[in-house]
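One chain comes next, on its own, written as structure tokens: the form predicted on its own.
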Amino acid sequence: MLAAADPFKTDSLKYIETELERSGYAVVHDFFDATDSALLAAECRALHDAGELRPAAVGRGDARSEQAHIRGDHTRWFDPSALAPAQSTYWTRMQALRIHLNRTLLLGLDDLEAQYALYPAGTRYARHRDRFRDDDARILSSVLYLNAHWCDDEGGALRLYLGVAERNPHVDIYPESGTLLLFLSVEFDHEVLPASRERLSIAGWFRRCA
């Protein structure tokens, strides 16, 4: 399920739509180039150093709470009305992808929400599914990785569970800079495995409005 492609070349977009339709997920290496990924990583770290990334919580509403044993990342939501330059590049490309997938797969994706996520070394996110039981707005999950020169033996993979009918029960996607993962939010349990070094990404969800 892996492909190497430059962003928004015909082959890259065709690969994504084919894999989403066939398997429900797609992994594209080098979807963002090294320069853009490095700018996003630098901004994420700068926000973290300034105390602008906060420990993530689990649950919703009154049940929302910080539970570091379940989820150890620090996050900050993007504000579409006040995007920094590096964020604007990400936002523009992901909106173009949204429009393309609506045209080719008729997914009805209305908007995007996204956040920086920084996992300190040794932290994880336990197995979960992105769509809430009482809210079906999230249609397509995305993760853009921002970690240059990542080695698989450093850990930190996102483990995507494929279901009991599959030959392999799961696939591990390692967080190398520029790699984009997309998967149908309702279909896949997944978890983030601990790493021996800090792990940066942008988590996003294409949503359908009620």
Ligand code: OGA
Contents of the next structure:
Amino acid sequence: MLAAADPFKTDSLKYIETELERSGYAVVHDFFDATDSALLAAECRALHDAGELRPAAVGRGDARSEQAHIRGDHTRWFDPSALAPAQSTYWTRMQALRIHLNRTLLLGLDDLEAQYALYPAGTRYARHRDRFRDDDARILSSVLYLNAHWCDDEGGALRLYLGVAERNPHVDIYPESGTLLLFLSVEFDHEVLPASRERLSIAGWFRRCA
Ligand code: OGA
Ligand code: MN
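Given the form predicted on its own, state the structure of the form predicted in complex with N-oxalylglycine (OGA).
All chains and molecules follow, beginning with the one already shown.
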């Protein structure tokens, strides 16, 4: 049983478990309510306005480089020892989700890393997978979207490919505020399609330590 103070609706946890087990991904609308999503969006925007977001890089270590044609977002990592107020809400809930998924699906998720991401209008993130070649720590990818009143014709979908070949089917998830996408990091190619307006999100990865 969940404690009364648990921020989750029991049915959304059950839904996540069922969908992850069945298909390896889950899309949960209204995982965060409009107020919490708006606070997170405001914080992301304030950081951006203060010049605290940086153009994202592709790869890491010696292979790290900025390549806006591959990836056009601006990001900032959360620092778990210095979380701003809205970030704390996010962090607490995602940790509760991590513990719940460990208990129910035995995923063995040890920790979480998360970053704000802001895609200026017209930018994209080309098809990729969320694991580095030399590191298999990322088990479960998550994206929480922070854009109130998104219209699908504004673009900006996360396109999740349901198989490895170029022509495999896909699902498009639109970045409406409060929607949480979860998927197994090793299994799914995905890309961010360009949008006609700015697009805010928090990308989080649940990791397993070696
Ligand atoms: C990523 C990513 C998807 C999104 O940051 O690796 O794929 O919808 N983000 O923002
Ligand atoms: Mn990704």
